[in-house]
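Okay, so here's just one chain, in C-alpha cells, the form predicted on its own.
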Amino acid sequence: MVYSSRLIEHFRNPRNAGMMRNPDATGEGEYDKCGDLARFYLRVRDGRVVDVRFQTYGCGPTIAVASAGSELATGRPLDDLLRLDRDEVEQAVDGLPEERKHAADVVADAIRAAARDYVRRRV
C-alpha cells in the first residue's frame, strides 16, 4: 500500500487527540468489518466550531484521517458539519488505497454525528 506523506505526517504528529472536558457535543462512527472507531469532541460558538478533540482506535490510516478531520472541522460552520462527505474527509489526506477507505467513513460519520449531537442538544 502507498500513502501520501500527507496522511503519514498526520499519523506520526496527529493533531487534537485526546478527550475534551465539556464539550458541546460528541460523536462516533465505527466500521464493523475491522473495528475501527472514532469519537469526535465538539466545542461551538456562534455557530461554528472552534476546537475540536478526537479519540480513535484502529489502523493507522483511520488515527490519520481523524487527525485531518479534526483540522476540517475547526472553523467551519456546524451546518457545514452536517453535510460533510467521505470524499472531503479522503481529500484531507490526498486520498486512500481502496482497502483503507472505510477510515474516511469513520470519520465522516463521526463528525456527522457530533454535528447532530449539538443540535439536538439546543432542541
The other form holds:
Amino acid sequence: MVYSSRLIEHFRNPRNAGMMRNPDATGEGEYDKCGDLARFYLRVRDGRVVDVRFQTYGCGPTIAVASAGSELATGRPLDDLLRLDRDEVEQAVDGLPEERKHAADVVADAIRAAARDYVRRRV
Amino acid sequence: MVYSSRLIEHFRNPRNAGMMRNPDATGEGEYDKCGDLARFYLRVRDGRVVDVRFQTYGCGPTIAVASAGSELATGRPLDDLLRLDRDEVEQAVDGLPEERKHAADVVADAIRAAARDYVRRRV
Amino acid sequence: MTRRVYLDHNASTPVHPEVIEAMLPYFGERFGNPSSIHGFGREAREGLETARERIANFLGVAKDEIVFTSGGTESDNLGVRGVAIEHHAVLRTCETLGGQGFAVTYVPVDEYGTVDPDDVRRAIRPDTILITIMHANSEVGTIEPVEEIGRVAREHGVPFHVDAVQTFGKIPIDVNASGINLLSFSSHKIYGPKGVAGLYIRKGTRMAAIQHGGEHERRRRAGTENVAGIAGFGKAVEIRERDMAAEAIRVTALRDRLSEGIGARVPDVRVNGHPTRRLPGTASLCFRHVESESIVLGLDLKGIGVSAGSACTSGNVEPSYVLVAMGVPLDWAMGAVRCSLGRGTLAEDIDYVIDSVEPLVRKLRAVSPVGTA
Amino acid sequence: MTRRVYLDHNASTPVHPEVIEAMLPYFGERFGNPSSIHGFGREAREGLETARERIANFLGVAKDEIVFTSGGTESDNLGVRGVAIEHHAVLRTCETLGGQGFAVTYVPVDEYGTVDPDDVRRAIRPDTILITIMHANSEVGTIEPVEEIGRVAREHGVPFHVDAVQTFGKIPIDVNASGINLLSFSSHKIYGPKGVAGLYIRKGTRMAAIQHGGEHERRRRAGTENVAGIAGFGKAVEIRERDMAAEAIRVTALRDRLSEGIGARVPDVRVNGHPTRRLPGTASLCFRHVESESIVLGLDLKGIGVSAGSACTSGNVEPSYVLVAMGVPLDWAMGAVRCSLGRGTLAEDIDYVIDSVEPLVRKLRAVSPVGTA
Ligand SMILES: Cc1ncc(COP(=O)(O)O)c(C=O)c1O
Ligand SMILES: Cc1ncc(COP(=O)(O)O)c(C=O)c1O
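Having looked at the form predicted on its own, could you now put up the form predicted together with its partner chain?
Following is the full complex, with the preceding chain placed first.
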C-alpha cells in the first residue's frame, strides 16, 4: 500500500484533531466491516462553517483523510457540505489505494451528517 | 553421477580394447533394459589367461569397467574366472554409482561366459 | 536520513553477508543444472548436496529425508496435501471412499494460544490421516507442546506434521523425540534467501508429490532446484547452528525490555502469548482503542517496521484469528501490533521504538472517538 | 586447467553479471517481505512490481496477467492443473462429473518433431478443456506452429497453454496473435537465477490456485515471493530484449558450424529437428551405434558439457521419447547428443568441440561390438 505524500503529511500533522465544546452540529461516519469511525464537530456562523474538529478511529489513513476533510470543510457554505462528494475528499489526499477507499467514504459521510445535523437543529 | 578417478582413468585410456583374431574363447554379457553389451575374447595358455580383448557398447562407464575387467582377468587361472564375482569387477573401478551397477554385471557376465566357452570348446 | 529499525523478523529477514557469499559461486561458475551429468552439473549438485547434508545434520536426520521446496507455503502444501492425496489414492484404490472431501477438525487454544494435547487426543477419529500444528504461531509466538502432541499422534498411529517455519533455527527441534513425520522449515526467516525452504519427510511416510514433471528430489518434488538459494540456505543454517543459543538469550532480553518499556509508559497495553514458552524475539502487543494499522503507519514514518496484528485487506477488517481464538476482546484485538526482533536489533533500537510508540499512541487516542466518548 | 566449453544452455545458463547486480540489493537493504505495509516491505514490493512490469511489457500484456512461480515446472503445473481443477470444480458444482479423472489425448509429430494443427483440430472433443503444447521442444529445438494451433483453439473456444520455457527470450512470442491463454516462461534458461519463473494468465481465464496459503499474487499463487530472484528475472528479460535478435543470428551460425563441422568429419551422424524452424542454439545430433552417455562422459573429460539424448536412469534406458516419436530408428536414437549454445559460446569453442568429438566417436566405435560385428 502506497500513500501519497500529501496523505502522509496529514497523518504526521493532523489539523483540527480533537473534540469541540458546545458545537453547533456533530455527525458520524462509519464503515462497519472495518470498525472505522469518524466524528465531526462544526461551528457555523452566517451559514458558513468557521471551525471544524474531528475524532477518528480506523486503519491507517482515516486520520489523515479526516484532517484533509476538516481543512476542506472550513470556510465552506453549509449547503456545499450537504452535498459533499466522497471523491472531493479523496482528492484532498491525492487519492487512496484500492483497499483504503472507504476512508474517504467514512469522512464524507461524517461531514454530510454534521451538516444535516445543523439543519435539523435549526428547524 | 560421480565416478571414481580410477574409473575415469580407464575411460580415458582403456586397456585391451578391440577384437582378437582367433581367440581361444569368447563370451558376452548383456543388460537388456539398457542395451548394454560387452564381448570378451580370451587367449589361454596352460589353464591361465595370457591375453584379453574386449568390445563394449553401453552407457558411460561400461567401457571403463570392461577395461578394468580385462586387466583383472589377465594372468588369472581360468578356473578363477569361472567364478568371477561382479563385486570384484566393481572394486576394480573403486565402485559404481547406484544407477550404473549393472556395468559390473555385464562385464562379469561376459568374462564368465568367455571362461565357460573355453571349457566347452575343450570338452 | 532518519534512523531505521526493523522489528518484523517474523515476516522476513535480511540475508546474512556470509550467505550471499555462499550463493555467488552458484550464480557464477557453478551455474550448471544439478541434473546434468557433466562437470558443470556435478559442481551444482555438489552445492545442493552439501546444503542438504548440513541441514540434515542440524536436524539430526538422514540426507534423503530432506526435500527442498520453494518456500514455507509449498512445504506446508506438500506436507499436508501430499499425505492427503496419497491417502486419497490409497482409499480410492480400495474403493472405500465415496466423495473426495476431507473433513478438518480444529482444536482450540487457551488464553496463551497453547493447544492442549488432550484436546488433540479427543479430536482423533478412526479415519484421521494427519495431525498438523504450527510449532510456534508467527504472530504471538507461543510455542506448542509438540513432544506431547507427537506422543498422542504416535499412540494412534497418525502421521504428524509440524510447521516449524517460525521456530527452525531459533529454538531446538527434536523430530525424533517429538515423533514428527513431516517438518516444514524455511530460509528467509533465518537470514537466508527467499524462494527456498525444506520439508523433512521421515523415512516410510507415505505421501504423493504435488508438483509433477522431472525426477528431481527423488521424485518427491519436480523442477530444477534453486541451487544458489539452497546453498545459501545451507550456509544460513550453519550460521544459526553457531549463533542460535546466544542469540535466543540476547533477543529474549531485548524483547522483554521492549514490552516492559512500553508497558511502563503507555496505559492500556497488554502482551499476548505465553509469558515464557514463547519465541525469543516475538512481542505481540495490544493497544486498547487504537487501530493496529495506524500504529504501523505512524511507526513507519519514524523508520520503524512492525506488523499489524489485524489486517484490513480488501475492505474487510480481520482481527487476528489467533487473538480471537485466544479470547482477546475485540477492542484490544483491533489494536494488535507484532514486534519481532532479530540479529540486527540493538538495545538503542528498542529504546527508540519505545520513545516513538508513546507519543504516537497518545496522539491516536487523543483523536479517537472510541473509548473516550 | 583444461579448457571448459558449456554447450548445455537448454539445461541451464550462468547468471548474467548485471542480473547478479540487480539481485544484490534485495538480499541486502531491500530485504523486506513485499506483503509488509511498512517501508521495508514497500521497497521489496517495488522490486517485485518493477520486474512484473518489465516482463509484462516484453510480452505485451497487462501487469496483472503475470504470476510469478518457483520454476518452469510450477508454471506448467499451475497452467495445466489450475485449469483442470477449476474446470473440475465447476463440473462438480454442476454435479455432472461422475469420476474425477481427466482423459489426455496426445497428438503425433512428424519426422521433424512438428505438430500438425489439423491433428489438433481432429483431437478436440466436445469436453476438451485445455490444449497444451511446448513452443519448442527442449531436446531437438523444433518450433511448433503455435499461431495456427492457437487459431484452432480459439475456433473451438478451448483455452490454450503454451510452455515457452525454451523459447521465451530467445525468439519472439506474440500471445495475442497466437491466442494464448496461458504461457509458461522461466528465468534460468535466459541467464537469470534458478527458482523463479512466470505464468502469463490471460484476463478472464478461469483457473484455480494449486498452492494455498496467503493472498499473494492476487490469490493465484500463495507464498512469500522470491523478490531477489524476481528482480533478477526482470533484469534478465531486459537484457534479452536488448540482445535477443543479434544473439539469435550469431548463435544459429555457430550451431550450424558445429553440426556441419561434425558431419564433415564423423561418419554416420544425423541432425535432428526441423532444418530451419528450430531454436537458434540447439543442435541435436545422433551418432549411430554409439551410446549417448559415453559421448557425454568422453566430452566431459575434455571439459565440454553437452547433454545425453537418451537417459539411462535407475537401470532402465530411455531413448528420447521425442526422437522415438519422430521416427528416429533405435540404433540412432540411442546415440543422441544435444548441444545447446548460448551467449558465452565462441567460434573457437565450437572448433574445439568438433576436434574433440571426432577421435572420441572413433574410439567408442572401435571398441563397440555393435554395428561392426
Ligand atoms: C508459521 C508459518 N508457516 C508458513 C509460512 C509461509 O511461508 P512463506 O510465505 O515464506 O511461503 C509462514 C510465513 O510467515 C509462517 O510464519
Ligand atoms: C520446455 C520446458 N518446460 C519446462 C521445463 C521445466 O523447467 P524447470 O526444471 O526449471 O522447472 C523445462 C526444463 O528443461 C523445459 O525445457
